[in-house]
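Next up: just one chain, as structure tokens, the form predicted on its own.
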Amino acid sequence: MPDGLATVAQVIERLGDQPGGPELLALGAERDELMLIGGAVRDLLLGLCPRELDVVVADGAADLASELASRVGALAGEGSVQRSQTAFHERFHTALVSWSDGQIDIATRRSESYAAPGALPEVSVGTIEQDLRRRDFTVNAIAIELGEPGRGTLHSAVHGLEDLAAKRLRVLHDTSFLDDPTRLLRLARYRARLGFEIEPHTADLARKALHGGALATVSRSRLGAELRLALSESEALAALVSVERLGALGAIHPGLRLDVAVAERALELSPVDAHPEVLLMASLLLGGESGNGAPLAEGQMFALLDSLEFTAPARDRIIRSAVVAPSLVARMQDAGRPSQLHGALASEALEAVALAGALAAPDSASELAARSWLGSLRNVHLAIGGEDLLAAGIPAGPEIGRRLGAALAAKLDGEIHGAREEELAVALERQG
């Protein structure tokens, strides 16, 4: 084993520590030619740990997937139904198997030969080698045998174990990224994620596919499902950095622009409760060009994200924030009094805010306002409520709702310092 890599044997052992590895190993003793693969082994050869499991077998990734499931869900004394799911893909042979902990992919090993480019791939059961040979880069062509009586045998594509050890980034044949384009955005991912370099012949065929247009082959879907992989990074800026730098994100789509001091702001002063995938997405949109040079419109960001099949409250929430944020910053510089920036943002999305915050200039009022409505103003409440102003004796209707809002407007304003009963007398002499 290559200096710096765990081995065969601390893998195991390590697997033995991830949710769903104790069953796998079990199952492992009771059959052959069960081996963990793929990007699992990888991190554990790196010491780190494996967002999921992927495993291989000759045969029956249904039946073990039900198996697995079962076990799986006896872990707390419960039924599979309540503790796992399984889904499997009769035309690639593959099954999964995802609980609250955790999940396992599970196919059978198999070749892969591809029509056209960009095409989904036609699959045959294939060899352990075979099903290697198939996969992205190298470094994710490892296998090791959990079944017995060869467990702990390791496999690996050329240049696997040794590309892994020098931390670097190469394709298993040259027609890899004509064959499966989406893999350019994997390299770019795996890049960022990994800190790995991508060796210099993979880099200049990753230059010429997209240079050929190799991503124009591809579903707009299958686009979008790895754009939103990238947005789901736990370093997502990062991810898009190195997908921009490779030159795909104009390759998806040449309205997409990424201004990362814009984006590296945003998320400074987005709170935690925001979503950070839907606040890059509006800002690549942000930054986008329509093909005449003017900002992209609404109607087209629309279309973009329809194309790509991001889900309709996402779209909505992206496009809502990309649209309205350039008008934030103006709202923002003109609120005097935190109750008049309560009336400018209550009704945004938090990613919104951020993203116009960014957009101002540095320690401008507009910027100082997001971030004291991001940071606690948006959390100040009343302790009252429409039936404390009815037992008051105040009748139902809109009157109530004007109330209560000069009630909040005064306690974001300080004019209210107490609790409840400051807060109700100033509801009952004021009429909003």
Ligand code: ATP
Second form
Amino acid sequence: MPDGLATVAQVIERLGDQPGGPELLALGAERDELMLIGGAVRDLLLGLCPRELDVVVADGAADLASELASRVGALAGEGSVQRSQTAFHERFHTALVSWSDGQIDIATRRSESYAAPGALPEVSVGTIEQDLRRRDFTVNAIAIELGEPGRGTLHSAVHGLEDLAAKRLRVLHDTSFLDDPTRLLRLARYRARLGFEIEPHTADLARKALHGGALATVSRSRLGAELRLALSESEALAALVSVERLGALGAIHPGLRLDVAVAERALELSPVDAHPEVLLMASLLLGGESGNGAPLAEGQMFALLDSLEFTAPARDRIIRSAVVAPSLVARMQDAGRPSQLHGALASEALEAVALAGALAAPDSASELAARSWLGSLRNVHLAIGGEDLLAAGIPAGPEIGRRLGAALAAKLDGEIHGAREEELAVALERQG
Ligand code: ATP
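Okay, that's the form predicted on its own, but what's the structure of the form predicted in complex with adenosine-5'-triphosphate (ATP)?
Full complex below, order starting with the chain above.
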């Protein structure tokens, strides 16, 4: 094993510590032809924790999935949160077992051929060598047998281990990016996540594929799926920077443009309960241009996100943030008191406010307002409610809301400090 990588024995030992790992090892002891493969092997050889486990079998992916599911589910008993789900994909002979603690992807060893560039592949049952060869990068084309009697036997595509030790991303053949141009986005994502270099010939092939318009041969739906994978990385901004650096962002759609400084500041401003993927996607739209150099119109944003198959709730939140953020900068500037800031921001998404703060000049009143709203003011609430005013004799109706609003404004502006009695007194005294 090259320096810097774990041994196979260590990989198998660490697999035993992963969710689902002991069950896989136990199943391996009962059957041959079960191999750990792909990202899981890559990460365990690097000493990292895999995000999920990928295995391949010679056949019977669906049977293995249900056996695994019952073992994983049986662990914690009926009705527990560990209860697992399985899904079988007929065309690709793959199955997925997922439960609250983990996920195992099961694939049937296969060989793939591409009828047309960018199309989904034709699939047939294959050997492990063919299965390794259909993969995206050499570092993902390494497998370790878990089945007996060959447990621990390692299979690798040419250069696999050497590239992994050298932290290098290399495609398996020269037409890889043309066959499946989504690999260009995967390349960018792995470079950012693993901090790997791109091998020079692979970089050259990626450049040529991009300049040749390879991404235009892929459906928007698949591009959207890859973009969402980049957005869901734990270092999502780094992944986007990497996609942009490769020249792939504008190739997905010219309406997507990354302003790293704005995105960075927006992320820094956003609280833990905000959705970074919404924030980042909104910032891409905000920087984007329509064909004539004008900013993207709202209708164009809808068309773009629909074509990339964002869900309707995600699409609406992203677009609302992108559309409203520029106008929030001025609204925050004009809000002198915290209660006015509440009036301007209470109905806006956290991501819209964070983005607006990032668009504002550094240290401006607007930026400080966004910081203070997101950091504390949005969490100021009254201890009293409508029922307290009803009990005090205020008749049901809109006046209740107005009086509560007046009490909240007083609390936000520091006129009262949270005691229920004080809040009630203000609400009874002021009409709002
Ligand atoms: P992650 O850590 O994100 O789960 P992963 O490497 O396991 O990364 P997956 O998307 O789960 O990535 O895919 C599992 C494996 O399937 C990859 O390691 C790779 O070998 C192969 N693979 C996935 N997508 C492609 C593709 N478009 N072309 C070729 N091989 C692919």
